[in-house]
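First, one chain by itself: the form predicted alone, in structure tokens.
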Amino acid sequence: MDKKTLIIANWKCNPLTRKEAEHLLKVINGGIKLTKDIEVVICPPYIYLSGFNLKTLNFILGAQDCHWEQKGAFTGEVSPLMLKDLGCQYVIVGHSERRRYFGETDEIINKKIKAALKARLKPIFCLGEETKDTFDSEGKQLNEMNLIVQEQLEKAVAGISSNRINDVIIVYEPVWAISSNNGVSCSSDEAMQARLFIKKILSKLYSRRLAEEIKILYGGSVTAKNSSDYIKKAGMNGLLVGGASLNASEFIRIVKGVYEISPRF
């Protein structure tokens, strides 16, 4: 099992110019170092991927999305093989913004995960509930996290064999905790409960051994102040960092903070 703590930066649709992207990249690259304990992945917009000299980087490149086919008449899409050719090793799949704004379904996400695996990319699969509390018609409180996360997980990994599932990185990213929404944070206890629940579902779908090997990350309003708690208290195997990854000094603090509490092997 790869025991490295994984820190992923999702730049989303930022920054606006290549010059800004190169500056951000340079500062981050100079502020972190290669270690045997932590792996840092930067996921910039497609347009910037080809401009980075991989030999000089202290991190790994990832992409923010991919198509489910390797090639063909799919105007505007980017295939997993194209990303692999550019030096990407990871690709984000199923992000809540892709679900919300582009109508991606669990079935589409499943196809993308399989396509990424076929191209030897590691999918960073995002899942999470939109609202914290839900009630049925009789006013009884339902566990939204269990209901939604189980359905998303089961559909996303359908048809993925046991010898490939440990190449899938799972990110618990509760939509209600994303800073662009209401700003309500997810506590380390809530993140821990989500992690344990995901492990439980994976154990049923595969085995307890495989469930322990699969990396589960946390995403959602991650900052330098709360990042270590998600690793140390919630037991997460890493973080998916959104807005904070566009602030070079903040992102570097997140990486260094995690490094200080990351176990040594």
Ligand code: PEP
Given for the second form:
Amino acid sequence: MDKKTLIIANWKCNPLTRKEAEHLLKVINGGIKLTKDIEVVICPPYIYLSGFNLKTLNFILGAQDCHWEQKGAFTGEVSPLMLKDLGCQYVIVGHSERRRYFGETDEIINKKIKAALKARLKPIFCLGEETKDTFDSEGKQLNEMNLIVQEQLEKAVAGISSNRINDVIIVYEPVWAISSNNGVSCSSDEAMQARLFIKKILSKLYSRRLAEEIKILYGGSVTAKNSSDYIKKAGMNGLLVGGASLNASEFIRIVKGVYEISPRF
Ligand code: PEP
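Provide the structure of the form predicted together with this ligand, given the form predicted alone shown above.
Starting with the chain above, the whole complex follows.
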């Protein structure tokens, strides 16, 4: 089983010029190293994915989305096979911003995960609740996280067989903690609860062994300050980093922090 810790950068719709993108990639590439225990995946906008000498990279390329069909009359879409051809190994699927702004449903996400697997890409599937768990007047937890996460997970993996499921990377990304500039963050304890819950569902859907093998990452306002806690305390197999991945020195600090806590360094 591949035990590599994954650190994934999601640049979203940034930066605005190729020059800036190339500079960012160059600085990040120079600040990290290829290791057998940690894999760094950078997911820039599609337009910056081409033209790399893959042999010189200390990171792996990923995309932020793909279409569910391999080819055809789908104006504006990008096929997973095109991404594979450019050297991508991963693709983010089902990000909450795709759900919110582009109307992606669980059914669409399921089709995209299957299409990515068919093209031999590893889907980075994001799930998470919109708002923090709520409690009733007697203080009883209404389990919003559990209900939403369970539904999203079950629908996303529907029809995916046991021999493909461990190519799917699952990211617990509570929407309320994404790009949080008002100080709301997901604690390592909350992240751990979510990880254990996801494992429980995976055990039911597949098996205990597979639930142990499938990587579960955390995403949402990760910084150099909190990154190691999500791995050490919450037991996550890696991180999905948005805003902080656009700052080369911050992102390199996140990666280096993970080198430091990796047992095999
Ligand atoms: C994201 O949206 O995937 C993400 C992780 O964003 P941020 O780190 O900015 O919260």
